[in-house]
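In the block that follows, a single chain appears as C-alpha cells, in the form predicted on its own.
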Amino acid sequence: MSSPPVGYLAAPDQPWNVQHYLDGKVGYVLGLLWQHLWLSVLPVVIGLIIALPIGYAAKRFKWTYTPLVTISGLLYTIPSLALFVVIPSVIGTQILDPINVVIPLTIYTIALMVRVIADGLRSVDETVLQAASAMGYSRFQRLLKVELPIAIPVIGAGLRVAVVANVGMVAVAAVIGVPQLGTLFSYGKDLFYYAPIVVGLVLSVALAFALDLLIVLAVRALTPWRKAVAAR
C-alpha cells in the first residue's frame, strides 16, 4: 500500500503557499485531476447514449413528451450527496468504488438531456422532414442524416451544461472518500490549509473550461453548414 504524499497529514506552516504544497506532490495532484476528468466525462457519455432514444420517443410519440420530460426532470431534484451515500447499499459496491459516482452523475445527465434532445428534435422544421421523406429517406435515415444534425447545436448546449455541472458535483464525492480534486478541498478544510483548496479550485475551473471548449469545437466541426447560413 502506497503512503500518502509527503506532508499530506501534517499541519501546514505556510497555509497559502501553493508552490510549497505542490513540492513533491505534482504527480499526486495530476492523478486526482485525471480521476476527476473521467468521473466527469464518462457519465455524460453514458447519459447521452441512454437519453437519445428516450428523447426521440418523447418527440416521436407526442403523448409521451410530458410524462417523460417531467419524470426525468424530477430525477435532477434528488440531492447528489444522498445518491452518493445510498447507491453503494443499493447496488452492493464498496463505498470507495468510483461507480458510486458514475451512476448518480449518469442519472443527472439523463435527467437534463431528455428534455434537451426532445426539444432539439422538435425544433426541426416539418417541411424539412417532409422533403427528406420525399427524397426516399426512411424514418431512421431521416433521424441520422437530417434531424440529429440539425439538433446538434441544441444538444451541444445541453451537453455543455451537463459536463460543467458534473465537474462541480464530482467534488462532492469527496465526502464518501472517492479520490478526485474534491479530496483537496476536504484535506484543506480539515487542516485549515488553503493551498490545496486553491489548487483544487483552479484545476476544477480549468477542467470545466477545457471540457466546455471541447464541446463547442465539436459542435462547430459537426455543423459546418451553420457557417454558410450565417454568411448569407
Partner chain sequence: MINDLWSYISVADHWWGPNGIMARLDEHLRYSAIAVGISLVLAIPLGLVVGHTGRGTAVVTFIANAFRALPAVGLLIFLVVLISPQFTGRSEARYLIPTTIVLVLLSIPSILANTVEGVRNVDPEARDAARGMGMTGSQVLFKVELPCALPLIFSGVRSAVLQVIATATIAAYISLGGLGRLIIDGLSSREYPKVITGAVAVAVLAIVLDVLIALIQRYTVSRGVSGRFSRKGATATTAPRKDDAIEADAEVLAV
Contents of the next structure:
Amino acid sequence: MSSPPVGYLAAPDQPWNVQHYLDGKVGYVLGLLWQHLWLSVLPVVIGLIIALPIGYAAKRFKWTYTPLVTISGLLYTIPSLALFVVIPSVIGTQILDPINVVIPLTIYTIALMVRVIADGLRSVDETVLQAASAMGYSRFQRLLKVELPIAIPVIGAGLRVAVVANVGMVAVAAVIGVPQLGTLFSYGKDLFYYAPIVVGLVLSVALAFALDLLIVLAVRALTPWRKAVAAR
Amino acid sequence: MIKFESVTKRYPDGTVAVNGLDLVAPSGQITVLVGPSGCGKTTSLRMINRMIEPTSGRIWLDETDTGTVSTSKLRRGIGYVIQHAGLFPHRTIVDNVATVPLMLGVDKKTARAQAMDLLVRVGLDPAFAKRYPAQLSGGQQQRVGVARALAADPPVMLMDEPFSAVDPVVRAQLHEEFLRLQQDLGKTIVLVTHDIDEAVKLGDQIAVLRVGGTLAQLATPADLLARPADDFVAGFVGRDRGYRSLGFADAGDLPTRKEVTVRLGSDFAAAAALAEDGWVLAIGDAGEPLGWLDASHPGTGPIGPQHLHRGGTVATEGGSLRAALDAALSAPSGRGVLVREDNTLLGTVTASEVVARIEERAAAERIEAAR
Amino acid sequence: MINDLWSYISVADHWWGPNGIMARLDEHLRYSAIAVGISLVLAIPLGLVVGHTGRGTAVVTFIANAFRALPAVGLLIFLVVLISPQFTGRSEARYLIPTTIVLVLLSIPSILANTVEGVRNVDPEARDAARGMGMTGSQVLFKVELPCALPLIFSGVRSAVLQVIATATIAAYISLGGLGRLIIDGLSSREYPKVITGAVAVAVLAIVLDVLIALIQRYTVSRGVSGRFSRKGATATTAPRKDDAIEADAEVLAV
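Right, the form predicted on its own is done, so what does the form predicted together with the partner chain look like?
Complete assembly follows, chain above in first position.
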C-alpha cells in the first residue's frame, strides 16, 4: 500500500523530535492510520453481523444461553498474538495478508457481542413484547421494530468496547508484519526512537476516541426517545 | 411527642419544600401526613430523623432538640420504615431485623432471638427467618421492614408510604395488623401517605399539607370528613364524604327484627315456603349467617352452598352506621344482616331504619350546636 | 499438524526444562499477579470511595475509557524505550517495570468501573434504610454497599484477570519471559507446535483462574445477592415469581 518507511538506520540524534520525524512522511503515516482504521472497523462490522443471530438464538432458546455465552467467552481467552501467528498456517494465507488480522479480531468481536446482544434483547420488558405480539407483529417484525431498537443502547455500549479494544489489538499485528500504526512501534523500538512511537500512540488513541464518539452519536441518533426522557 | 417549630426547608435552587410548619405529633398516637405530591410530606418526615436537615426552625423529640444530637444516635432511637422496605438483600430476614440491636451492642444470640419474636409479632412465619429478602413477596418484605424498625424498641416510628407498594388486598391486611400492633405497642408514629383513605383508616390525627409545604388542616379523621377547613381540603378529601364519615358514627342499638332461618342441608321446598319477599336467610351450625336463599328460583332436594346468594355484607353489633347501611343496601332481600361479636346472627335491619337513625343523630347534633 | 503438536508436548524437556512450559507459566503468573495485585489495591478503594460519595464519577469514567483506548503494545514499547536505559545493570527490572505498568493500566478500568458501578447500583431504598437506622457513612459502605456490590466487583476482577493473562503474552515481545515466549520463539523458528502450545497454555491458564475466582466469588457473595437460594420455590433469578410469592403470603396469613 505505501512506500516502505524512510528513516534512520541508526539511532537518531533527536529521538523526541516528532516534527523532524514526520518531515516528508505525513503521507506514509496517514496511510498507516487509514490501514489501522479499516483493520479495526471491518472486524466489528462482520463480527456484529455474525453475532446478531447467535445472540438472538441465545435469547430465544433459553437453554442455549449458557453454552453460547460460555463458548464465546472462552474465545476471548486466546491471546491475540497467538491467533495472528497461527491463522495463516491454519487457513493457508500469506503471512502479510490483512485477512490474518481481520479474522482474529472478528472472533474477538463475536466473543464480546454474543453476550451483549443476548443480554440486550433479554433486557426488553416482557410486557412490551406481549403488547407488540398482541398488536399483530410477527416474531421477525417484533425483533426488527421493537426488540432491536430497545436494545440499541446496550448493543451500542458493547460495540464501543469492541471497537476500542480492536484499535489497541490491531497494533499487536505488527509482530506478523501487517502494516498499520503498530509498525511505528516496532520501528521505534528497534532504533530507540521515541518520535514514531509517540505518533503511533497519539494517532491510535485519537482513532479509538473518534470511533467511540461516532458510536455514541449513532446510538443517540437512533434512540431519540432516550433524550426526551433525560430532558425531563 | 414530636414537635415541629416553624420548620422550613428551602433547597439551594430556591424551591421551598416545607414552609414554616408548626405541628405536634402526640405520644402514643398515629399522626398521618397526607397531601398531593410536592406538598413536602416526605421532606417533613425525613427532617425528624435528619435524613434531611431543616433550613430553619426546630424539631423536638420530647425534651430534646433533634439538631443537638448526633445523627447516628438520633436515628438509632427512631424506627424508620420506607416504601419498598429497603431490606438488605445480602442478609437473611432474621439478620435484617437484628441490624440495629447488633449496632447497639446487643449480643448476637439475644438479638436473633428477639428478631424471631418480632417476626411472629408482625405476622410472619418463623420459617422465613433464614430466607433472603428476594425470596419474599412485597407484603412480606414490608412486614420485615416493620419488624426491623421495631427491633430496638424505639418509642418513635417514622413510616414513609409503608403500604403503598403492595396490592389492595394485602394492604388491607397490613392495615389491620398494623393497627392491632399499635394497640399493643402504643408507639408515637408519624406516617406519610398520599392516600386519604389510608390516612382516615390509620390516623388518630391527620395533617393535610398543601403544595408549597404549608399545613392546610390538622384534625381527627371524623372532623376532617365532616368539616374540611377549605376548598383544597374538601377537594383532597374527595367525594362521598358524608357517606364515609358514617364510618366514624357508632350505630348504637338498631331496631333489629328476628329473621326466619334455614340450615344447609334442609329441604329446599320446605325452606322456600318460609321465605318472606322471596328470600330466606341460611345459617351454619354455629348460628353464623351464610347467605340468602332465593326462594323464587326453582329447586329441589337439600340446600347446598351453591344455592346461596353471597352479595350481602354483614355488619357487627356496635359497629359503624356505615357498615350497617352497607349491609342493608347490599342484601338482596333489602334486609341487612347484623351479627353479634361472636359472629352469630342478631337480626336484620332495613336501609330506611338505618337512615332514620342517621337523621335522628344529625338532628340531635344540630340542636347541640345551636345551644 | 496434530502429530507435530503431540510430538512437541511429549518431550519432557519442553515441560520441565529451564525454558519449558512450567518455567514460562511461572513467569507468566508472576507478571500477572504483580499487576493484578497493584490494580486491586489501587482500583477497589478508589472505586468504593467514588461510588459511595458519588463524587468524581465522571472523572473515573473518563480515566477508565482513556486507559481502555491505550494500545498495549504501543505503550509497552514506549515505556521500554523510555525506562529501560535507566536500568542498564538489572536486566529483568528494565522490562518488568514497563510490563507491569501496562498491565496495571490495562486492568484498572474494568475493576474501577465495576466497583463504582456496583456501589452506585445498590438499591437506593436499602441505602436510605441503612442511613435511616443510624449507620455512619463507613458502616453504610462496608455493611451494605460493599456486600451488595460484590458480584459486579468480582466480574470486573474476572475480566481484568482474563485480559492481563492474555496480554502478558506481549511481554515476550520485549524479551521478557512468560508463555508469550513460546509464541514469539516458535514464530521466529517456525515451530508451530510451540506456538500453539503457548496459545493453548495461555487460554487454559485464563480459564483455570476464572474458575478459581468464580469459586471464591461463590463463597464470598451472599446468596441473597447472587440469587442462589437453597429453598424450594426460589428460582435462579433474583426475584421470585410474583404469583408464587403472593400464594406464600396468603399461606402465612392463614396461619
